[in-house]
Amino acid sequence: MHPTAMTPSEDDPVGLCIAGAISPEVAVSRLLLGHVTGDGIAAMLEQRRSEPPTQRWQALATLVEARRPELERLSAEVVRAGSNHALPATDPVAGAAEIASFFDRAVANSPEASVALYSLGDPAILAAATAEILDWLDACGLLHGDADVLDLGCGIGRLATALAPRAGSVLGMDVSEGMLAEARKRCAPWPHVQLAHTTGQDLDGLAARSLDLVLAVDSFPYIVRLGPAVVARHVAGAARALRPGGALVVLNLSYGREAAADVAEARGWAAAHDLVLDVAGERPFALWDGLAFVLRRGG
């Protein structure tokens, strides 16, 4: 997505949709997240009716409209939720366990929107996104047939099960047993796809230059609230595994921060670890707003 000149603020999410700054289905996501219930956001669609351009209107009118009853039970279970993901945890090994805890609630209620609220509960949504991602790291030059790769924050493996055809092994690794006991059933047909729990506070148990890709997709936000130290951690493990020529892959960094904060910490890990920063905080994709880091470790 490639914003207007006259993109509206980051609250007016129905105004961004419209101005193409973001997806219909991310704009209904941040709704969402908003505690803005379906009929919510049908009313503050038909306020905006007259809005140019009217084919973006009917876009998001048509997907609020086809979704609604799911729109309705989303939105109750983000209320009964009440997780702030941006909230600073007092302990990072509490604030794990209360992470953990979160995720084995969403994903009883909802695979598909545990691991991306904007696929608003729809197999197929999440899908479409998930392939935006793998066309973007083949384009990266990050996919070979041989690659062991690192899914950190695996969720219910979906990215594990796209990269598994194109990948030598997969190692799955999250802090959530719900998740991973239903990664565990969509991965079950292939077996160099391994799926492990994680305490979320190091990588430690990675062996140095074990891995050319180490891929964390909506998970470093959830790092960065246990405390810099742990994001440390983690960052040293990973540089630590990556063979030459391997990279890190963080998309999305933080919550509730701004971009170029995001780039300046990502600059700064890059300086530690002897690693180059290809992307810095770039939107790749169309369908989600997630933002890219690529720092490579030289050949």
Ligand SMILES: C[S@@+](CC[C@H](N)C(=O)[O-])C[C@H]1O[C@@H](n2cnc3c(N)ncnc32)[C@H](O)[C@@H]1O
Contents of the next structure:
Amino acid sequence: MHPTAMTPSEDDPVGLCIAGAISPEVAVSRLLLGHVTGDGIAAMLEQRRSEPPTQRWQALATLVEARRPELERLSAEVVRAGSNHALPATDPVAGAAEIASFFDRAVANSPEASVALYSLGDPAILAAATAEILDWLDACGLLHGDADVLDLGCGIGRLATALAPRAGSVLGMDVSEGMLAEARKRCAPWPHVQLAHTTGQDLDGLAARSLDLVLAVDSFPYIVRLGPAVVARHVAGAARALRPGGALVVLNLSYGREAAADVAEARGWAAAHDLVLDVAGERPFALWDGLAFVLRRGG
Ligand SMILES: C[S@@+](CC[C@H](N)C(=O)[O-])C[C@H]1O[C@@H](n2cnc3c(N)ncnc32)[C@H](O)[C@@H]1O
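Counterpart to the form predicted on its own, namely the form predicted together with the ligand:
Everything in the complex follows now, all chains and molecules, and the chain you saw is the first one.
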């Protein structure tokens, strides 16, 4: 293979973005998570400039320029928070409390970046990413006007508010009281959106066959951190709560694991709970690199 045709390595977000493998937003968020500052990102970009600059390079440079003050703030916050989201918790109850306080601090710093670092704190970027998720759910046939939906790990309620006009009811659950307070403000116009605190240990409070959609957007990796028993309780609770034809949708199942391992885990859930794995580890979005799983209850 010619060297220029090779895919850049996973630890080269700028190269991956220029090659079209990830969006500029995801590239910048990966650099921030790697503790690169706004100045550092700008310098890296300068080194990769070609003459004339490619369209992808230009898109990255334009984004970095537009979000420059926010990048300095976010990079300082990422370093200060210093949490490794892939590390398993030693104890599930203490682990959930630690995750809740991490998100309490994050939402106070930047509501948009707290739920999606790749938004870089920009409400317009987050809205575009949310719209992509809604369009995809729609294309999968998972949205209908009278559906009862659980938004598991609802954060600031960006999905709950987007789903509200297209669902019969939405229940948002989260471990973080700070997130729930922000979600309450944003969901106030929607009386059929309820918000509830969870200990993060199980879904035992859900009634059997009461839901059409259980949606977990970037929240399952935190459940995975709490260990296999907590994961098993959540999957069993979701499966029990689904009506025939309903679906469990997980967008990102873990952090730091190979996609193949997540696919194998999702296959195991489907087999254990008589669900059909309709989508197994696709990346359906242009803006966000979330790995998608849809497990449907036959009906
Ligand atoms: C990255 S944010 C995503 C929020 C939201 N789903 C979104 O995409 O906008 C992860 C959220 O999951 C919540 N969370 C983490 N562990 C949880 C658990 N065991 N049960 C419920 N929520 C949890 C966090 O508090 C946080 O609000």
